[in-house]
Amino acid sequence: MLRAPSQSPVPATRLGRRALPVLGLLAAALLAAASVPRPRLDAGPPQTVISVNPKMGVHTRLTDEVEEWKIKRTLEMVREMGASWVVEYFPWAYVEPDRPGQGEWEHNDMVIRHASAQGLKVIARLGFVPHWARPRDTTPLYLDANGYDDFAEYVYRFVARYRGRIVGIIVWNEPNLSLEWGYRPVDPAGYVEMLRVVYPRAKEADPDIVVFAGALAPTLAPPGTEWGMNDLVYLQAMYDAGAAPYFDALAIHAYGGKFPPDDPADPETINFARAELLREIMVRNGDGHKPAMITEGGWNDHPRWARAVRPGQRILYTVRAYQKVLEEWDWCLAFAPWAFRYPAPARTYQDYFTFVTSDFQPKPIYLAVQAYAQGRSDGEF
């Protein structure tokens, strides 16, 4: 989740008249936050929630949540908030830690089972390499061409196991960053080769699975920078390397920084509307028929982090972003901001991306989004 260098804040007034009714949601959420009871462990099935926005999603973080009741409660609260999509990480090394086909599926099974029980559409992010599939002294984010067939076999087994219970898979994460590409120079052609090997195995397991590529970090990295590549440049390089036949949809990371969601797209700016520039590249390369999805994104309201916004702005911007995706971006399947909840507090600015605390206390943003999902607003934006 790379962030752009600090940029000048944009006043909330830039949102215009569409933002004003959200202030009612904000006030109600702030008042309600103090009186929300702790969830009971013996609570029955959640009430059915029908959202006014079928494109509402959220990026959960259950990878390292070990207690089943917490997995269950997290996904209940996601549905109660009004979201119908979740993005979740399923690391390869957790399932096959010591050998190919090892099959440590128990945790994945729990997550998928409870997501299905809530009627949630699951997009599964796949990656994180076991030691046996990579060279010695490399990180779990390192995978070269010698390991692509092994990764494709894991993808096949994953997709076949959860056929009909997941909507799509994301192949890798932020490959335009050196860190995420295994602390080595990024390589769009190498990533396309990974897609070329993985894509047919995923389709063999389930012809209906949606294979997402990209998940690129939004960055303004200048040419030649050792730690990454501008996401717009990288996506075009993917097309130049022949990526088009090997993915069905583009995963987009859309972080807003200090800018509201209606701030216009600009190649020299990291903001929410940067997603439109990635979409334009898809269209220019003949992929306008393919959808995209924002599988990470949003705003942060840490009181001292340079790239954060105020809590009230975060609520306004997030609700408006959900609405923008629904009403203006017909090419976008859903918006799944980072991140619903962490199993344990990060004790950093990362905690200020979440919607609920680690002990399941709803934050004001959760309550405001829930009110929006249920149509409880003072009118149109």
Contents of the next structure:
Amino acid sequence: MLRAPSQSPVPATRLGRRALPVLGLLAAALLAAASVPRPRLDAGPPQTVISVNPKMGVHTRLTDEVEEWKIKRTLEMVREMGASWVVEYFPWAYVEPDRPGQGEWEHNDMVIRHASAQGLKVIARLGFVPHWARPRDTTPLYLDANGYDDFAEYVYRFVARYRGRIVGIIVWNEPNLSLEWGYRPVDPAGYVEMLRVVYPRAKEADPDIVVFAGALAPTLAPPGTEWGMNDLVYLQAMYDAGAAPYFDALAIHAYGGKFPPDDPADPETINFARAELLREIMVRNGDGHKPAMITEGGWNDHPRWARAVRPGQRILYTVRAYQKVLEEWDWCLAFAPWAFRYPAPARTYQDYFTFVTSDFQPKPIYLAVQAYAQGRSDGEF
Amino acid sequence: MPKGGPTASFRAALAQRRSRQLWAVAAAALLVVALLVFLLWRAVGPARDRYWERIQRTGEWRVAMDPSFPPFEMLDAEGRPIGFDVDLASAIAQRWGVALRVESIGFDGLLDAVWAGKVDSVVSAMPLQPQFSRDVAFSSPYFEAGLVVVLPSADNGVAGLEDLAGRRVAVEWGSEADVQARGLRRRWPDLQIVPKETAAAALEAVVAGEADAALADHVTALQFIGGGGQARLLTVPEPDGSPRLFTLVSDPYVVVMPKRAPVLQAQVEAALQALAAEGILDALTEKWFGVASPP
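Please move on to the form predicted in complex with its partner chain, as the form predicted on its own is already shown.
Up next: the whole complex, starting with the chain shown before.
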């Protein structure tokens, strides 16, 4: 119970004398508490993914997920769905916001720790430039040659820190879109130069790390378009600029649009099988020995978006795509559709890519994929 | 060193130094006053808006949209943008006496285009996204696209969401409506979900008496009713007794503008209010969905 000062049963001077040691102890306890690391959520015993299809993956979106239990729950649900692979974004600017080597690793550590505990193979997408590594009035997706060394150092620190706990890294994202290239005209040779600087540092940090390049946005942009470059044209331009020695595998974005996964590949169509055309370019350029992985893709079931399908179609197409990658594409390591769950609803058509709602309600597609992974074809999804 | 008081030359130097100090203090004070006046002018003076000034100067309002969200924005056979939003933006531009210039940009780049100053506004079935309100400004909603409850034309005793307990609710399998219906079933285990292959089939089930209600997005529901479907939307009474559309999940569409465009923001707001008051928004709803909302 609180007392008013005049009601104090002890004179103030005596109170002061008695309180001093208590206050001292309290201060010491506070100091001690401040120096103790924050308690971490128990990751639990090591888990194993059980699935009929080891090439099942999913792109998670934990970048802006603040609460650790939500990170843990998300990755648990990924495992419970039957996916072995996760692709996740680790923004450079979050780790080194103010200076090189700053080392704000806490969030990344959480994601990697829980992914490892769930038995998931992690592919880390790296990008998002801190302000100190780019000119003023540029977006975090802008990085010119002056910043490549700084980026390579971040990549080195990242790969060294998580050595043995991640499988691969993706260098940048969709560089064939002007938006993703800092609103500059896209530049395949410039991207290859980035790879040339980053690749050796990643390998120094961990010779076994798989360095993925590409992650190109599927687009039919005609030549000279301000907003981007056709992904097939861009990949060939990468090879022409000497990209081959500077990546181990190709990251592919395979969005199905309105077409089923078995719709045949066609340079004039954006569909799931467009991945085969990118693969053909790899083979033509002597990279047939390298694998690829679909690190984004899938279908959307927004009720009005012209490139969306019906929710039922999305379910059937997604399951078939997992099957196709397993049975027909031996060059493809895995299929990781976009996106498992958002920390908060995007409130746009993007929400219709997800498998689980922000409050962890499994969507029917989650239940259907889970049933497939468990080899079940009966029961209600 | 000679002893005694300061020499005359020393005194003169001291006086000169004091005088310089006085001047410096006066100059600094003047600068502070000027700064205060400037700040005051910025705070209470007329708002400057380079976007609105440019629109007035060039006679052109640059609006971005992704023409892949019919019936709000799409391309006609000649590749021209058409749809509810195109008509809405045209009506606003017409009020201002300027031309509308539509820029086609992919949906994911729309907010960035405003933020980067590439366009003046976005009118593109863009839902309100409060998480970006530090980067861009949003108008008040001009259309509600959220999830609604569709009922048969005849009164079947469903006057609110709670009345769905123990009822048959049709949904499109796998859709947002399905997710929400499963949530309602957790609350009322005797609620029976009737899954259908499409949203239209779920709405037909209500008309056919296979279901007591259906959940669907407002656009699909309006198009169904506008196309002759014998159904109505659940409304709830406002405090004054007038009916208000009930939304299970709200999805309001808004106009997006740059943060530093106070005049443009005010002009868009005024135009939207005028278009609503004059019945033009209802007319656009009727044109593109066949029925005004709420029915």
